[in-house]
Amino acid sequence: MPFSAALKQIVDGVEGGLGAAIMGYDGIHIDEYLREDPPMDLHLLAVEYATVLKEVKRTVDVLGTGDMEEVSVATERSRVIVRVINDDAFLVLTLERDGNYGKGRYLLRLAAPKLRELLS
């Protein structure tokens, strides 16, 4: 898929970088990018995030509080960061824990748009 090197640039652009990947809000990858032997399954994290996400979603649209454009969950082992693409679509990014997040978002915030084009 044309996704992959976008993905890969950004797992590999930042410090602590474990992988990425474009999902659909009913849990469907379209496309990731993983590097090698992560210390926890992505694929399974990104697919029940995304279940997270539609609700987030939802209570956002209910409050009427604007489009919602990035989510992020921090825990003992992980970063992980969440950039709205399109009403269909979310890019993920998992970090290790002390990875760069600061750089994870600008990265996110400037790959979404490139993406929503390719996706459209």
Second form
Number of protein chains: 2
Amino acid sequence: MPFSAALKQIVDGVEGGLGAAIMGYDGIHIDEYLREDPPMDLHLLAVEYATVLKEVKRTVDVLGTGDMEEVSVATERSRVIVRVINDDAFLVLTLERDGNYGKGRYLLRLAAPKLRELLS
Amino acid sequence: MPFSAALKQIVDGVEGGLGAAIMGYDGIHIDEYLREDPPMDLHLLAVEYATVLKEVKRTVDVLGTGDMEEVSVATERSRVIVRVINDDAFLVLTLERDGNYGKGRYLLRLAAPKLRELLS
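In place of the form predicted alone, the structure of the form predicted in complex with a further copy of the same chain is requested.
Shown next: the complete complex, the earlier chain at its head.
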């Protein structure tokens, strides 16, 4: 399965990359790639963000501003970027606080259509 | 009250800016500035994002990755950037899909501490 290779490419390709995962909206991990010794629980993080994403999706549906594409959350110690793959799955990338946010967004945007094909 | 002047400065300062608001987590508008004829209901948008933000805040608290600072959501037709001001209020900026996202984030980051002082 070439998923983890794609995820490794994203994480290694961005400064401050900690880990990436392909997740279902049900909170189930499809695949993941983590750098060694991540400073936070990236499993838990991805599961929790599945819940957030469901809430954002509901909101976006109410607002009628088109399909959701990307959600990002910055906290004191992390940057998380979530990119929708299809109606079932999404990509999560976690960066250090001062990681290269723009490049992370770019790599996810590139990867999503390829993963969509692989998952269909 | 200088809030709407600060909001106008943000909206006019970013390419593709549609509107900005200072909102309470309870969904109440503190102040806002909208460009004429926005292509979507920015009132409703801000209220709905208050709900999203509460969910993100809950998640961030669970994960223990420090305080929430910024949330952004991209859909097919809009970009919304939310910046936390304090425990009671946040800033929302709505951009057109191809608006200058990086500049929007930058202007909110600059404005938040000033608004925090004004609100305290």
